[in-house]
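In the block that follows, a single chain appears as structure tokens, in the form predicted alone.
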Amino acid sequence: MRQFALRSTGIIFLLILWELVSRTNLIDPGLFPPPSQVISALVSLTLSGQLPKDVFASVLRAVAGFVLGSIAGLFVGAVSGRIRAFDAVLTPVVQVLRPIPVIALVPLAIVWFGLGEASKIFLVFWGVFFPVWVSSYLGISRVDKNYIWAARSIGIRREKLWLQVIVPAALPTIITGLRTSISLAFIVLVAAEMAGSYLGVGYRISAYHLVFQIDKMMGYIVLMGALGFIADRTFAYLVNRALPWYQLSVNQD
């Protein structure tokens, strides 16, 4: 409770400072509307039904892309981290593709998949895949060989070796990569929705920018930050419930 109060103090101070700066006209309120005006805009958008639809569409895209990208990243990282032949074949390919920014793939995704959901999910998938691959590859390839030798010496079979030794030893690194990918999923999602969409938080940010409705634009920006925060805390909660021996701190950014 005390930590919650301390963290809330920082947010409250930021909101008060934001309100004062806007109200005292140090910055043009039309360009920097106060939080009271931004909250009022969000409330009206919620009552109209538009905001819930945008949130649902964005969350669905982010979750689908995150799940698919994580599964692919975990699989490729696992096989390339433990099997030398796969490492020799897959790792150079992934390393060549990894530096390509997601924003550069937006036109290609639209050409391939159109303006529907598939293009957004593909771009989120792309952004999530590589950090998950890196974390799983490093975690699995750096498992202490003494653990593996000890397990083999007592007769543990290959399939159980993965479940009982390799994965548990690599899990902290893998979880770190997954958690990092959550924020990346929302960052990529905004770029994907701005480039070609008719619904979603990122689309509304771009649309309200074009018509100069700054209060609504800032409201959706704040909303995107809130969605990322909630997703991160939800992930930490699920990890802590599923793995009670591995308590993931909720204080991490």
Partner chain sequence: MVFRNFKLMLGILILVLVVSGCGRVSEEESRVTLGQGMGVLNAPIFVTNKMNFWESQSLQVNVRPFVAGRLALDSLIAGDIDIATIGDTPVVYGLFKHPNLRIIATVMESNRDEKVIARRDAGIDSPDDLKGKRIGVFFGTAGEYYAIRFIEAQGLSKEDVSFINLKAPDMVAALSNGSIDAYVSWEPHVQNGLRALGDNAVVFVNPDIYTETWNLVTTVEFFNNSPETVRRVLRAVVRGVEYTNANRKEAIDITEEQLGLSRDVLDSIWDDYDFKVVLSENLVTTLKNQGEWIQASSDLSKGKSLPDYRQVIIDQPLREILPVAVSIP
Second form
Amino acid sequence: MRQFALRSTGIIFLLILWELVSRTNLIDPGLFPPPSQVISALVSLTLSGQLPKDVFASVLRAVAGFVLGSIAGLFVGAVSGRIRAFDAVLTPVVQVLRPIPVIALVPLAIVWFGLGEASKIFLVFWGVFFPVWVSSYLGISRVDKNYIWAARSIGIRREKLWLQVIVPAALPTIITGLRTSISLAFIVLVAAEMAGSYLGVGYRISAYHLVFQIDKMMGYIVLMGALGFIADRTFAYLVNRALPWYQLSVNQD
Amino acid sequence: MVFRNFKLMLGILILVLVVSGCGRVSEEESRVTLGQGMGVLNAPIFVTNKMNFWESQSLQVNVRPFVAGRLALDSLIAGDIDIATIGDTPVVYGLFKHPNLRIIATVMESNRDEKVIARRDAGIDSPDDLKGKRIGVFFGTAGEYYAIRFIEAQGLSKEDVSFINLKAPDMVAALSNGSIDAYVSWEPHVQNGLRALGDNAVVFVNPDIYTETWNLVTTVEFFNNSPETVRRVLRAVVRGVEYTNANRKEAIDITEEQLGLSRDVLDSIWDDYDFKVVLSENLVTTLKNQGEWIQASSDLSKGKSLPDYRQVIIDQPLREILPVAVSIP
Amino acid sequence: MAGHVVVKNLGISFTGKDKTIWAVKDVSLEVKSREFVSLVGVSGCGKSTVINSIAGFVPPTVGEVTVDNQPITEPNSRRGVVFQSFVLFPWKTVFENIAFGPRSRDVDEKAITESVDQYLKLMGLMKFADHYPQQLSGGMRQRVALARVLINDPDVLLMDEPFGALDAQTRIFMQEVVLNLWESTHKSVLFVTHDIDEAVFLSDRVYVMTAAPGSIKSVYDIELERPRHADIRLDQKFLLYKKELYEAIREESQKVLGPLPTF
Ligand SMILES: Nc1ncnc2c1ncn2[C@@H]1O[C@H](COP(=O)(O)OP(=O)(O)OP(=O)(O)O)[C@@H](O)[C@H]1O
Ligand SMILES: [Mg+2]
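Could I have the structure of this protein in the form predicted together with the partner chain, to go alongside the form predicted alone above?
Then the entire complex follows, led off by the chain already shown.
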């Protein structure tokens, strides 16, 4: 609780400073609206029902893209990280595609999938897939061989090795990859939504930008930050609940 | 043979380097960064660039293209560019937050540049069918204003359709794959849509609702610091416009190169554009009309009265260069 | 009697990018059933490689390794390994780490709980059953590692510098833990160490390896009476063994490190 109070102080201080700077008219408040104005814009957008719809649409896209991209990344990473033949075939393909910045694919996604959900989910999928693949590939292929030796010399059967040893040993690396991907998912999503959409947080940021509605635009930007923050915290919380040992090992090393 | 050519090239290269090294930048020369919105309406500027009419005015112009004048405006506001070519709508929007924007000349007027293009297989054969449809619009551009006026002229309101904000070049793809049923945009984007959709496309034009102006826009600060540069830019553009009107074929060639529209297509729409350097009452009226529209439709101007749009226009330089072009008091 | 390890003319090479390195060359040694044998040698001479080969992790390049006359083909819980770095599974609790072997063999859960509890008690870890390895001290971790191996009741215990990462006090304590265990269970032990004192204190026989690539330089039978206690370290015979071993090792380390620099 004290921790929480302490942490909030910084944010509250920032808000007060922001409010004061805008109020002194040092900077044109039209261009740099004070938090009170941004908050009231957020409130009225919420009451009108538009904002909840945007949040719902964006979160759904982010979650769908993230889940699909992670599953694919984990699977391809694990298979190519452990099985030679797959490594030889898949890794060069992934390596060639990986350097393409996902933002560059936004126009292509619109051509392929249109402006609907498919293009957004595809882009988030693409953005998430590679970092998860890398972490899964590295995590799995670089499992300390001592773990495998230890397990084998205590009598584990080969077929149990995957679930009992390889996957858990790779988990810390994989979790790091997944966590990076969460923020990436939101970045990609905003870019995708800004390029064209019917609704969503990124869409509103771009639309309000073009018509100089800076308070609403800032409201949505702040909202985006909040969504990213909540997603990251939720992930961390779930990981700590599901894997109590994880935090211990991270702090150790 | 190859080797000899190579030597020749090398010789030329060295010569060029030496000459350019010697040629001292004349003291009179001034540098300008110009942002241009891409569209057929920008043809006189394409011509001015291509013919380098800047040079005779001792201007060294760095040209930056933007997908839309609206995006050039952001750069102008940020101070990355000195002068931009922009339609009227973005300027009206921008003035609510940036009162330092100034128009120094109109270089084109047209009431047929903006159009509506729709898919027939979305059930659209006449403008009335747009009701309930998804229509792509590039917010903050003249296309948005035209779209609203167009809908209103059909007796519909904003709520009867769903406008979707899209960058102009993305509209073609969005319409092609059925993500939207129609879009409103300027050329070359409507022609590109026609090319992509063929017989499935239908185009509507309403010439009575809006005459768009394409303007040279700068900031108070740039004008105050470099009034002479502004005059030179105007002189060069006046030449560009004259050339455009006197040499239709060449102007079309130059525009073709810039926009990738075929010469035939350009030729067929060329007369929709009235290229001329003016500052007229029409500009003040259109700015004011749009100001009132924005005031009524959004809370941008909350608690503020509309700016005096006459004051947004700096007419003195054009009055010196081409007095007949200025028809506002 | 089980647990008779024979290593005959063992040579192991690793093929890297552009060359082949011989990690050990011609090692012959023997651990008879219920014997405690140590292997000492300078760093890098191939001690771990020998252990890994007996464990079944690394196949011999030349020569042969047998346990009870059977050539070794793969790891097996009959040969338990204790590593210098403990190698506990950080994702499992102390209890689960120790239960790992029997669970792999699908022993019924009630029997597992019983025997894990027995080892927890034996190792003084009763209170830590639900802790994760990261929450334990080094000495406790090594006791978990020992319990995790002993619960499988192996014939041979292969210990690769098991106390190398422990501080001096903990190390001496752990030596006595191991000695007591061995005296009560009489498994065959091959024990790798850098510490001559430790080797003499624990072993029936000590093999000294030459510098890399290692082979056996000399063998010492340690004829000190058992059961041994800490004060045996002050025994004249103990000190003589230490001296002999010390000389042998010093010769090898000079080969690696060169003669003492003169200032
Ligand atoms: N997998 C491997 N690939 C290549 N070389 C190896 C491998 N394992 C060991 N070696 C090499 O074999 C030699 C012997 O290594 P080993 O680990 O057996 O020595 P050691 O006696 O256990 O040393 P230390 O006392 O430092 O643990 C070293 O030169 C080492 O680099
Ligand atoms: Mg070793």
